[in-house]
Structure formats: structure tokens, C-alpha cells
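Have a look below at one chain only, the form predicted alone, in C-alpha cells format.
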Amino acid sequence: MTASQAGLGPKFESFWLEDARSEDDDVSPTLDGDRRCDVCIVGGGYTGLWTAIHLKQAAPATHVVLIEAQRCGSGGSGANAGFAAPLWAHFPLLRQMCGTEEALRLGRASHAAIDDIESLCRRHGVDAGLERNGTIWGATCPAHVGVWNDVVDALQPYQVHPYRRLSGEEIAERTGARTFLAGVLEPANATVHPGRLVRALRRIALDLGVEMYEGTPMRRLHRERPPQVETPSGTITAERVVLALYAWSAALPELRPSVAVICTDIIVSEAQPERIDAAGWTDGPALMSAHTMTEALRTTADGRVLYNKSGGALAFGARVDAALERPGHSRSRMRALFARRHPRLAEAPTARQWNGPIDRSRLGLPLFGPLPTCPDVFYGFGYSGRGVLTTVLGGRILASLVRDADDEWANTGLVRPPGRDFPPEPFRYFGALMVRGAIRRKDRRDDERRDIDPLTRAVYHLKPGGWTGTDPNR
């Protein structure tokens, strides 16, 4: 059965999902009736699929049922820009939260996750579109030059050197982009095709024996022992439940105070391999700016250029779908921003524009653990825009928690209870509008080489952690 035959077309669909669907339109049935299992996973994105895979690898006899409201990858997993970036940029924060040794372990594990994806896909004969071309974190204005120094300096005593400094001329030679003044290259970084990756993980999970139902949303979670997941046409009673909901975690009252949902805007060009080759960017590294609300550019295997701008539409409470229906930036505005970073490649027509939801935590790092109201229900969310690799670790953490394992994953500092990190609505929404406005003004003034006013400076300091950007007081 195809997704179109099953009526599972998502409310929004990225270029990635459409492209992957053209090659693989298989869809799992919807749940009809009542089921019992060892573990029920709610959510068919990266976190849910990696958790299922790690569970079946560790304990093959575990009966795992996974449900997805639409089709696997229909949320943020299929809508992101596909940057497979390790956690090294967060090392100072990880060290503060988890201690030095654990921060180093998580950094190395997130780096090794690229190998995990590649080797797993090779063993199962599936393609995630992984390209190991590196990523450049660069400055497009003088105020941003050196924003990476704190991270580089923090790693230096431990002989960890993921970054290589580049001049503006070297960046231009590698990418054809002449608007970057300086930067650092992470040569081991990769990009993926998000649609192919999520379809690959889905296929691997099925191969391992995971029982899967798409077009099956959770309507209600019964917080009892054993917990029960209620769907439109059946129930699942499980010894353990994993909530892998990303931005939709805001629908749970226990998790809502710990997450704010802000979308990112993405456009992708029509294929232009000749222009990319003429610019000297073929097989070159992806680009990520040092703005607080990051801009990013990358190429695709079929010769397109993707431009990503964070800081788009905001969700009011748990109304994530409503936020996804409105772009934060118009297509003309996105094309104009793209043209500022790479004028020669912005001339090609735009093939697609879409929004991707970001489940932002206060610290910019994900959190995992048992639900306070039911110890047999576990959550994992708050990736804050760095989920491609971090979800590999998140799946290991959740698999260990579910199995009551006493190992480095169950005991990591990322396992922590949800807190009251954001105010209730409507204060959260209107406060977020103010903070987003201050960040946009700060980024714009940096590009214009102008200072910001005292009010903007004060509001800017209210932004959640994990966002890059310069200190306006320095």
C-alpha cells in the first residue's frame, strides 16, 4: 500500500520527504484493535526509530510496537537541513552540566555517530545520502569573527581538535562563497538526505522485527501501571512507553514548561550542478554562519543548493501544526537572504520552500528521563536544532532507561527531569516574540556593523542557551 492510497500525506512536506517517497512509498498499516507489548514507542522520527533499533539490537526478543501519527519522518526528522554536526560546539555547556569526562565522551560519541549511521546503512543495504564533506562555521561580518574561539580554547587542554581555522580566502576557494571573512572547518562532519535517512531507519527497524503502525496518532496517554496509549481505533498496553515527539512534546502538560517551539525556514533550488561546479563547491563543505539565528547553506547530491534560516514562526503552546502552516520569512525574503551569502547560486529558481519545527530547550541540549507522573513512561526531546546525530545518542539513552540498564547511557547528565524553564501561555508566546525580535535586530545590526540599543541588548540576553552568537557587551 502506498502513502497516497492510505491517505497519509502529511500536513506539510519537505523536499526531502517528497524525494524519498519517489523511491520508496511503502507505508505501514494503521492500528485497528488492541495490542499488548513490552515497549510502545510514540513517534516515528529519528528518536523513535533509533530507540527501536537500539532496543532490538540489545534485546532482540523485546516486543516493540511503534506508532506514528502520519508517516515516519513527517515531523522535524524529515524537514531539517540535514547537517550531521557533533556536539563539540556545545562542549563548554556539556562540561558545566555533565563534568569534563562525560562531556568529552558525549562529544566523541556524537562524532562516532556518523560512522554508526554509515555502517548500519551498509549492513542493511539502505542509503541515507550521507556525504562526508565537512562543515564550515564562519563569520560574515567583523563582529562574528572568533565566535568559535571559546569552544576551540576549551577543547585545547584535552588534545581534542575538531576545528581547523580558515581565512575568508580559503572559504571562498572551497565553496565559492566570498561573503565569509573567516571561519573554522570541521572536516569530519557530514550531511545527510533527511528523507532517505528516516526511510532507511524505518526499513532497518522493520527488518529487526519492530511492529509498526503509521497513520496512528496517540489520542490519550493513560498514566497507570502498566501505561496505555489510546489511538483513534485501538489501544496499546505496554510495560514501558517512550514518547519521541520532538516539538509535539509540548502537548504533554509535564513537558510543556521545558520546551519552546520555533520553526526554521528552508528553500532548495532547482538543480544547478554546472553553476556549483563553476563556483568550485562540488564536493565542498557545507556552510553555517555565526549569526545567533543561524543561516546555513549546503549542496545536494543531485546538484541543488539548500538555504536555511532559523528563527521563523513561533508555536503558541502546543499548536505546532498551526506554526508550520505559516512561513517565518517569505519566499522573496529567503531568496534575498540567500543572495547575500552566495549571489551566483541564488539565481537559480526555487524548487521548494518549507518550515521545520525546532524543539528548543532552555539550555539548548536535549533531556531524557521518566515522566514525573508515571515512571514507566520515558521522554526524549529538546534537540534544539542538532538532532541528526544527537538522536543516535538519544536512542541509546532511551533504550538503556527502558531496560533499566545501569550503564553510561542511563547515567549520563542529559538524563534530567523537566523543569519550569519557560513561562505559561500567553506569556511564553509574547515573550518569545520579543526575544526573537531582539535577536533579529542584533543579527541585522551586526551585518550592518552597527551597535544595538540598550533595550535590544537587555532583551537579547534573555535568549535560551545553545544559540551561537557574540556577546553584545564585549
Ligand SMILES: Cc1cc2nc3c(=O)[nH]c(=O)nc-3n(C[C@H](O)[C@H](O)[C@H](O)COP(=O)(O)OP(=O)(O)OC[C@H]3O[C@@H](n4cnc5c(N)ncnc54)[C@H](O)[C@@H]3O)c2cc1C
The other form holds:
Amino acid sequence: MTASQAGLGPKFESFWLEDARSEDDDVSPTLDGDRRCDVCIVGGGYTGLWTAIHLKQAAPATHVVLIEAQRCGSGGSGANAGFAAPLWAHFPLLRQMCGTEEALRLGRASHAAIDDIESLCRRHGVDAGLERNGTIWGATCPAHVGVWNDVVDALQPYQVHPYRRLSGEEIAERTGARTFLAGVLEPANATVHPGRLVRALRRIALDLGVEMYEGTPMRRLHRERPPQVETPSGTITAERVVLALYAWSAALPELRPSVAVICTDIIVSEAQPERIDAAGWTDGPALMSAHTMTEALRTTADGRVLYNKSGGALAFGARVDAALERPGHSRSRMRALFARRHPRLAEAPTARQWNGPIDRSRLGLPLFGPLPTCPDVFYGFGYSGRGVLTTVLGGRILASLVRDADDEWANTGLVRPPGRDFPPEPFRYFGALMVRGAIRRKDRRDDERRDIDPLTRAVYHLKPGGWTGTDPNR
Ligand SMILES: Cc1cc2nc3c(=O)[nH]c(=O)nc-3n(C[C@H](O)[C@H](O)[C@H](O)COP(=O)(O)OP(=O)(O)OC[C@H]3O[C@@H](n4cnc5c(N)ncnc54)[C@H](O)[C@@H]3O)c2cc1C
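Having seen the form predicted alone, could you give me the form predicted together with the named molecule?
Expanding to the full complex; the earlier chain stays at the top.
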């Protein structure tokens, strides 16, 4: 049985994956039979692949088997917008959760993850399409001007200055977008080609000796000692199991209450390098709006423009794949939204549209740790829309946990038990619909320069953390 027959894995193919596979279309075999190993990793996205790479680098003799329901990159890792943004925007939250020292360490490590990607790819002769052009976090309406102040001010006492303030004119000069009033530039940020990055990590993991099976979904997890992963035509018995399942973590009853799945929609234009050049955006920074449900725009190396809108379809229960079948916004709506932010570049035809799931945790930060029902099984999920760099750290955390290492990664504050953060269905789904409605209304009203009603304000406050939207009381 194939992964799609089994109902596992996404139903979309992003522009990135198709593009990357035109250069490297290697597929690993499906598992047929029974295997034993030291570590079995379930999920072939950035988290699973980084964990495998860190494990093999730390202890090359470790026998690592990785299984992926579809093909590596079929989940969020092949679908994302490719913003490689460090954790600084989450510094106040991180400090609350882990203390100042650890928050600073995690911020610095997430920043250094850009170098980690670059140097690893260079060593292995692969290309992740990394471009260090910076990112602008900008306001499109007066209510959003200064949402970054809390973060900038919180970092100030520690001599951490990742942000540079920009006026609307300066944003227009760097990107051609005249619809932003002000913002901050993070010059050290990068973008990646998500499809190339995931293919590169897959190639490196294979080079390091990871045994890989694609088209091989986990059907059941036997929570025993040692744990066993059951697939349609085989089993893997491992000393340790890592669940690198992202939004699909919701399929596990132990993890489901800690994650709500809401999709993000993306369109990418046909190549238009001359228009991008004329707008003055060639090699310019990527753009991220300060809406609670962020809008993001970036260029690609082959002269396209990508527009990303969060806050799309919601998954009922663990049914991530069903949510993916319903785009949150139609193509014409996405084009209209894009045109509001960068009218000149939105004129080019749309080449591709897709959506992908976001694994929202209550605090907007990922969770790692042993499964409460089996201490030899570890989870890592809840990136809440910031996974390109955070998964580099996630891989280190999981590799340390699996090896029983007593280091800064195994002891980080991001290692925490899953909580009962979201109510059970159907309350979770209908509650999420209400909160999404309130956020959409607030974002729209902010753009229209109008206030929100008290009910919207009250429901808006129920949103999970990590959405860096404006405080409606301000
Ligand atoms: C549209 C979109 C835009 C985004 N934009 C950004 C961005 O610009 N910047 C940023 O930092 N982050 C972004 N993200 C988030 C980022 O993509 C993720 O945080 C990151 O890819 C998570 O990696 P992962 O390996 O944990 O998950 P995934 O890449 O989803 O890997 C999980 C894998 O598990 C597999 N799987 C599922 N069930 C099973 C099973 N039963 N057995 C075996 N395998 C299974 C899936 O097929 C999948 O390949 C975005 C996400 C989306 C969807």
C-alpha cells in the first residue's frame, strides 16, 4: 500500500519540491520486512533529517533508520516560504519560559543555524539556495507601527541588536513596495529554497550512513521497551524512537492536546526578473507584515515573487490531510491580497498555489521530550511557523535526548512535557474558528484604520502565543 492510499502525508506538491526534484529525484525504497536499529526516526522533514545528521555526526556508529510516509520534504519542509528567521522575535516569550541566559543562547544558536546550514552544505557539495538578503518586519497601517518595539527594547540591555529601524521610504527603496509605513530590517536573516534544503539534508543523511525508507508510513507505535514502529509491510524495533511528525503529531493521543493545526497559503508568480529589477528589489530583503496572521513576500533566485498568507484552513482533530484539501483562500483572493502589498509585481501570472499545515503550540514555541507513555520515544513539534532554523536546534535537542547526553541541548527549557493546552474536539475546532475569525477581523480593521468591537477584542485575546500581532488594548 502506498502512503497516499494509507491517507498519510500531504496531498500537495509545492513549487519548491517540483523544482528541486528536477535536479535530484532519487527515492529510497519502501520498508519490506523487520529491522532492528539503535534509533528509528519517523518523519523525513527538517526535524527528522537534522536529528539523523546530528546523531551520525556525534556517534557515527549509531545505526539510524529513518522512515517517511511519502517522500522526504512532503510535509512542511518542502512547502514553506523559506524565511530563515532566528528566534529573536520570540525573545520575550523565550525569556519567560527559559530564563534570560537560555533565551539569549537559543536566540544566538538560531542565528548561527544560518551558518550551520551554509557550512554543512558546502562540506557536502550540496546547495540549499541560501541567500543572505535580510528580512523586513514592516507595518502596513498605523496600528502596526512599532509592534517590534517590545522585542527591540527587551534585547537592548544585552547588547543584542539584530534590528535596524527603517522608514516607509527606505522600505520602498529596498523592495519597491510602497505599501509599508515603517519597519525593522534584520540584515543577518536569510531565505532558503526549501525544496533544495530538504533534498540537501536527505542527501547528507544518506552520505552519513542513515538507512532510509520512503513511502513507509508508521501505522502503529508499540509503546514497549524497546519500542516498535509498525509499517504496512514491516516493523522496526529500536532502542529509541524519534517522532519528527510536525502537524501529524496530532495523530498521537499524547500529543494532540498540545497542537492546533492551521494551514498557510502560498502563491508563486511566473518568473518576472525584469519587473523585480525595475522595482529595485533584486537581491533585496524579504518582507513580512506585522499582521497577526502574517503576510510575507520574497523573491526567488529565478526571478519569481512568492506571497504567503497565514491563517488558512483548520484541521478538525488529527485530520491534517483533509484540511490540506481546502485552500484557505482562492487563487483570485490570494492574488488580490498580494496586489494590496506589491501592486506592480502582482500583475504577473500565478505559476503555482499550495497550502501547508502549521503546528501551532499554545506558546508559539516548539516542545521536545520523552513521550509520557514510553520513555524511549521522543517528540519534537510545535514550531508554530518558524521551523527553517528552529529545526536545526530541534535536531540537536532530539539527538542529545536520544543519546542521554547531559548537555545544554538536553537541558534546554524547550524540553517540556506535552500539556492539555487545547480543548478536545469539537470544542477545539469551533473555538479555533472563532479565534481565527476574530484575528481576521482585527487584521482587516487595522488595515482599514478602524477599531474592533469589544467581542472581537475578547476573542482575539484567546489566540495562541507567538503571533506577534498588535495588542488591541494599546
Ligand atoms: C506554507 C508554510 C509556510 C511556512 N513558512 C515558513 C517560513 O517561511 N519560515 C520558517 O521558519 N518556517 C516556515 N514554515 C514552518 C516550517 O516549514 C516547519 O516548521 C518545518 O518544515 C517543520 O519541519 P518538520 O521536519 O518538523 O516537519 P515536516 O517537514 O512536515 O516533516 C514531517 C514529516 O512526517 C511525515 N509523516 C507524517 N505522518 C507520518 C507517519 N505516520 N509515518 C511516517 N512519516 C510521516 C510527513 O510526510 C512529513 O514529511 C512554514 C510552513 C508552511 C506549511
